[in-house]
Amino acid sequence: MMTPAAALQEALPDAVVEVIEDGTHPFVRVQGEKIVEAARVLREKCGAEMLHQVSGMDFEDRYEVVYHFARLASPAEFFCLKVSLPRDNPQLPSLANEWRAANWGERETWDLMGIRFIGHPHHYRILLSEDWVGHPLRKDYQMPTSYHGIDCTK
């Protein structure tokens, strides 16, 4: 079975952007509008059988989603996709038509961090109702002084 970096050059050469294999968290980087068909290709050529996790990461020049895949062969594999986004408009397309573990970790992207995932099928808050304003896990979020009469600032 190939390396999920080997299977991802030859089948999206153009997608690729960056290729880490050593360390403790090897990854590949690939395009955002390239994300749905890099998925396939795990499951395709890699034995992906499950997506466990969906994370968005705000660094200072850029917001980041993270996707964990795994193998569950013995012993098991995993294997990471990082897309990074532009800081004025972080959007990519959903992987929640190919990937129905991604519906929650997309959702919770989109309440925490404001990442919008295209064609999401429930694209709303999961954690936040729906009158909150802005997304609590940005650097640059300022919390409110007081929601419905709540007092925030204790």
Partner chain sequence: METIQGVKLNEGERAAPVLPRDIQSDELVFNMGPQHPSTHGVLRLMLRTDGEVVLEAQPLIGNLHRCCEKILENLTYVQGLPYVDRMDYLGAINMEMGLVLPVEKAAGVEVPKRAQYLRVVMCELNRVISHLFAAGQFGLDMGAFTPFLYMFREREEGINVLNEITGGRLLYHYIRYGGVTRDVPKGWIERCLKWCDRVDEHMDEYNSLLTYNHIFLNRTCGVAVLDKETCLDYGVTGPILRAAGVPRDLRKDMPYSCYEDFDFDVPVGPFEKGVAGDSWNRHRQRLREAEESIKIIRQALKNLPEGETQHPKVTRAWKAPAGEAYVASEAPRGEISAYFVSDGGKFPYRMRMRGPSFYNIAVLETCSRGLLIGDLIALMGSVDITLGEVDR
Second form
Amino acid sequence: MMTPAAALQEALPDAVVEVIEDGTHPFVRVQGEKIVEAARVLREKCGAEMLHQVSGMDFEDRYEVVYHFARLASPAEFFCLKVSLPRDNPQLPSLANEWRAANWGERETWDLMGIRFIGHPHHYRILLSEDWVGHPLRKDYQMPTSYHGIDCTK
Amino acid sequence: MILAEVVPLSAKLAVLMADFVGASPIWIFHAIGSLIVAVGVLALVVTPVGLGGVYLERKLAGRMQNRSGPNRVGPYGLLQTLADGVKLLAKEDIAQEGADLPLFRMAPYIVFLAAFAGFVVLPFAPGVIAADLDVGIFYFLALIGLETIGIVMAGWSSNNKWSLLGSMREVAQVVSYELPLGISAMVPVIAAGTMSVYGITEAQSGHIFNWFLLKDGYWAIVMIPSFLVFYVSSLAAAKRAPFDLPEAESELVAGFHTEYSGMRFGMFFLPEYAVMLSLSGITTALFLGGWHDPFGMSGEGGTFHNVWWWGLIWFFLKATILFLSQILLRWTLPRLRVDQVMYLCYKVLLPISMVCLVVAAAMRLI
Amino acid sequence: METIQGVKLNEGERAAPVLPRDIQSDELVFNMGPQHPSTHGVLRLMLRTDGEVVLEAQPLIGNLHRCCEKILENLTYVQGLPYVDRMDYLGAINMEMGLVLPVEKAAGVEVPKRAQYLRVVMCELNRVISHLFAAGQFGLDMGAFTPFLYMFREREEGINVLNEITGGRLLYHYIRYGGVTRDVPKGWIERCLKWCDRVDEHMDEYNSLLTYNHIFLNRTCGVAVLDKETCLDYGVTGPILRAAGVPRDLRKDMPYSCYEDFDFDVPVGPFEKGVAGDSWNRHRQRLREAEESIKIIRQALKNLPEGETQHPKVTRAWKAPAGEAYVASEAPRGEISAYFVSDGGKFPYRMRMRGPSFYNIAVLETCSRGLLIGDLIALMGSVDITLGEVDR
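Given the form predicted on its own, state the structure of the form predicted in complex with its partner chain.
Next comes the full complex, and the chain you just saw is listed first.
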């Protein structure tokens, strides 16, 4: 079983943007278009059996999607893939057809962070109501003052 | 075959009234007499027994579940059911938008009617029977079918898919279980030679081994399975757990009576206990000897022959024991799923009851 | 084959065969609404059924969404702690562990050993009472009213034990960054051990009344099987995964908070009856895990080391230095984790919480096809979700 950095550098060398291997949180940053292939490499070469979490991040200069995969077989560990996305139109291919866990995880990221996942079978909001405007977890989100006539300011 | 010459109470009242007034036609007085008897049965027998049954269930359930049950209203919580009745009367009468109002209103009354009309054929004691019908057991079984109509009306007219589902399940269950219920009820009929419930009870006079359940000879071989089939089918007909699908709380909120509130709900609630009690009563009359005591003192030549209060005590004792067993089963067992209920009926109970019927008929001929 | 959302199903991916449709009848679309006795919270299910057979059950979540993550980004570290309790309110201490462990890893905080042991005791206590609740609730969904109340009898005593030390019955706020809030009161250890004996004593009663009851077995064995591939695909963790036969337990595989010091088994399905991953095995799994948790509590209390209960440098005004970490821990309903990112400021930059039930519920979309409504209830009751951690 190879480490994710080694496996990805071997299989998709031009997709790897950044590799951090020590510290409290080792990760590999890959290009957005190649995320599906990168996830497949992790599954086949590194033994990642489960998609554990999909997170959306909002930084000043970029958006990020952070995927955490879990290997169950010994030694059990978590692998992390990060994808940087431009602020004006954050979108990347969806992992929903590889792992069902991504189905709801990506829906939540779209709902709360506003990152689009191309090819997701059911790209709708999951936690907020269908007619909500805006993506609340963004740092520049303004709370609405009213919702359907209900006052939200207090 | 012993067939007692019993004069129903309504006839006695009719004769009294005709003598008092001194006129005919006598059928008017028979009608009025029946009406008085029916109201009397309702008021004197059914209502206290129904209310007491609810209290008993709640108290017993509480004790089984490591808590006390009702103990605030009245001494030991005895007035709890009365308080509940008052509360239900005081509630707002809500009918849903889109509900089919005539059916919605009529449904509880049909269920109430079917449940309480069953009490007129129960033989409480020698000579104490509201109406000694020649086809008593047949009448009783037909009433259970009538109750189903009321439940379907309730489920359909509520304009609620969950109620509809509950009532459909209920119809499937009760209609299916009427088959083993009826067939296993025929075995005591064959043994006694009459369909009149009074007559069947009369045929069991004597000590405990004259009761049909433990009858000597080869009868016990058919009677015991018939009793068990009848008992299980009566649980299903009364919609008691483990067959309480139609009102399965955790699945359908409250099944067919979800949309009913106030006294309309009370009209479903009270007949449920009344049906349990009348089915217990019929089971004792058919299999457990009715009003006869186990020692033979109420048979011919016994010290308590034709003593009404002695018979009454024993009848209620046996019916109460069956009622208590129904309560115990409800609070212990989980619920069967609808296809398992159907499986039990058609593949287990129905064949057993049919075999018992055939064997009983053969034994009668021999 | 596709569900209404267009999710492609693989060959042979069904819970049970769908009935043949030679009788033409309409489908019923109805709502198992947010208020329902057996949806374990405000879960809304849109059901499309063919009579009693479910064709599709689409969970519509979000009724309990309280924007926990956004709130945590706008409060200091200590202020944000109580919000995580409310995620899985039945296993609240485990949620606090999920919050606190990544922050401690990112900041490099060493928690004193006594505090770690106390955390273990609290987590396992909470796990036992959560599993008792879940098992009783499952019985209630199946129609067995009484075992629920018997389990609540033990749960009530356990809650009293937790109340004595933390001050809360359901929501505790006990674990802090760098340690725990307070030390054990006098005599608490004996009372806790007495409660452990009580639960052990009554476990046979629960099993004979509910778990091995013939009707219960008929209702749950072989029903709503979630096998290993489905679980791994959906990210399902916790007792459901173990009942499907996968020996994954973070307390053993990636030990945290001194769990490697304790000697306990990880029960893995299938057990004596049913098949791996069916509802009965999930139920049995929880009760077996409760037994193992009692063992851990006894060991931890016996070997409780002396020392302080809080790291001296981590005070109320503490803020984590810049960094990030991802740590998962084993909650009663699955694996809770948080992806924590800090920029050195007084608020956390991002605290992305993973609620286990969020991924556990998603199986309802495809695995409910072909089940009867009673089996759907068995599936939901045995999967045992808490809407607080689904919606956060």
